[in-house]
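A single chain, nothing else alongside it, follows as structure tokens in the form predicted on its own.
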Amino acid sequence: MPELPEVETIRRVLYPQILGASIEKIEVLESRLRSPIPANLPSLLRHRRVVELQRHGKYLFFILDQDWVWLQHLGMTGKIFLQAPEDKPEQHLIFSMGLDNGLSLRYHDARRFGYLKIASEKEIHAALHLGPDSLLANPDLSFWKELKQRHVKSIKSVLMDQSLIAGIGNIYANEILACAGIHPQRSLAEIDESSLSRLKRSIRKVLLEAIRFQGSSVSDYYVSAGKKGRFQERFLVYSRDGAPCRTCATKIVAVKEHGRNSFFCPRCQR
């Protein structure tokens, strides 16, 4: 599933070409997403102009004129590209939007777990129940100390809880904890202030570095048609079980927890 670095990379790629563009033609080929695409989508979006493109956590917010917002979540396999109309679309095309600048905005989703909603900005934020953005908000030490008073679950589970802090999924939770030297199964309640400070710094460091390398292409994520991200080449622990730790050469360990693999160095992460 695309996480914050992947969605932010997509936002940065789309932004200069979509800002100010008007949606002129909409073709829906498959309406069955996580929630069905509304039948009146063409009438809702036709002739709407994109005045801003924002991101919160793993969600894209296409801010449109007349106070409308098009919310897009990519689910597990969603891909959104800008292409010339004559370019052949990839498989699993869900919808295509023709813009007045001559480009087509296309959304593909093999497993159809993506999500689209058109509403006012207030309605959308009220429905999402997201915590502060893990990069833009850059939650300070007081935020983590306050969470520590309320949560005894593992630090990795806290990082992945979008209602507490938005944008971090399994890949980057593993990488952030490796960078901070914190064991993924440690309870947040047991983590001292020094470790929380390292955690705060590591969140920002890992997310910014991942964005610099345009995200991680480990499955279905592409920056644009045919172009992959490169941060997977720099993973510290994720999907490296049995490989030597880049710091101490101890073998990386993988354990399954709540259906997800946690990867860590048993020597560096305590």
The other form holds:
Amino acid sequence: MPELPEVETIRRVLYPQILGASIEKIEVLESRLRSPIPANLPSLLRHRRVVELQRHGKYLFFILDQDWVWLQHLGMTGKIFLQAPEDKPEQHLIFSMGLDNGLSLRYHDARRFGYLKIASEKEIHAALHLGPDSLLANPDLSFWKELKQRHVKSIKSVLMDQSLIAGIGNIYANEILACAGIHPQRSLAEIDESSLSRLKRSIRKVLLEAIRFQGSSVSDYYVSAGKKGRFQERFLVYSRDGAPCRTCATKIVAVKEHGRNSFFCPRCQR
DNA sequence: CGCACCCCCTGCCGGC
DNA sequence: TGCCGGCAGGGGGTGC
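Let's compare: the form predicted on its own is above, so bring in the form predicted in complex with the DNA.
Complete assembly follows, chain above in first position.
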């Protein structure tokens, strides 16, 4: 599901409504996520106040008082909604948190690939091994040149490797490479400096525009209850195999690589 | 060490 | 119409 633009959109929606709120009533309905939700979650979070909401890559960091951090990853199908307590939760409710401002923060996750951890900030960062955020850190040309020295794998798998650069998944890797005119199967090692510079600009351009359109709703992702993102209407290549390239009308091609689909224009991307 | 492969889980879609 | 296989924005573990 959610890559950087979707998680950032969720952060911006939640932020004004949860800042300063205190978590009061915690109910866990399903503890089987990627790793089990700790049984003491209610006692860990009760009466903790949200002092900040940050994002790194695809992770949300709910910064709580007394050096607690609630780390949340949404996996493929995770959704976080703020609702009035009387609103009927949709299917696959994992947990809900009643806040002292009268709202209820609910996490839904059909496939249960999401992940939650409560720990100190130091402990959280030690456990994650994330590369720089692909938007906030705005990695420069020297970053890419340095990466190029160490990695021969395809440019697309580098973009999707969260330990190298965080936030880009399959949709945006495809879109960024289409924007930059780079073939997804090209090895990073053989990409010249002008292409690297286009890549760097494309990362920013695509991610910022996707955030402006509140992310991509392909199937499960919603901005808030019932409200979809709109960036999927502007895809250059993702899931457009057989359709004409928006630049040259050549048919978009799909190839499977490491179990994930790559989409590209064989004429514009070399 | 890097990388290919397989797994986790549910829902949806197309083909038969 | 119904069942079945394949596929989906995720990441982690294993074994070569």
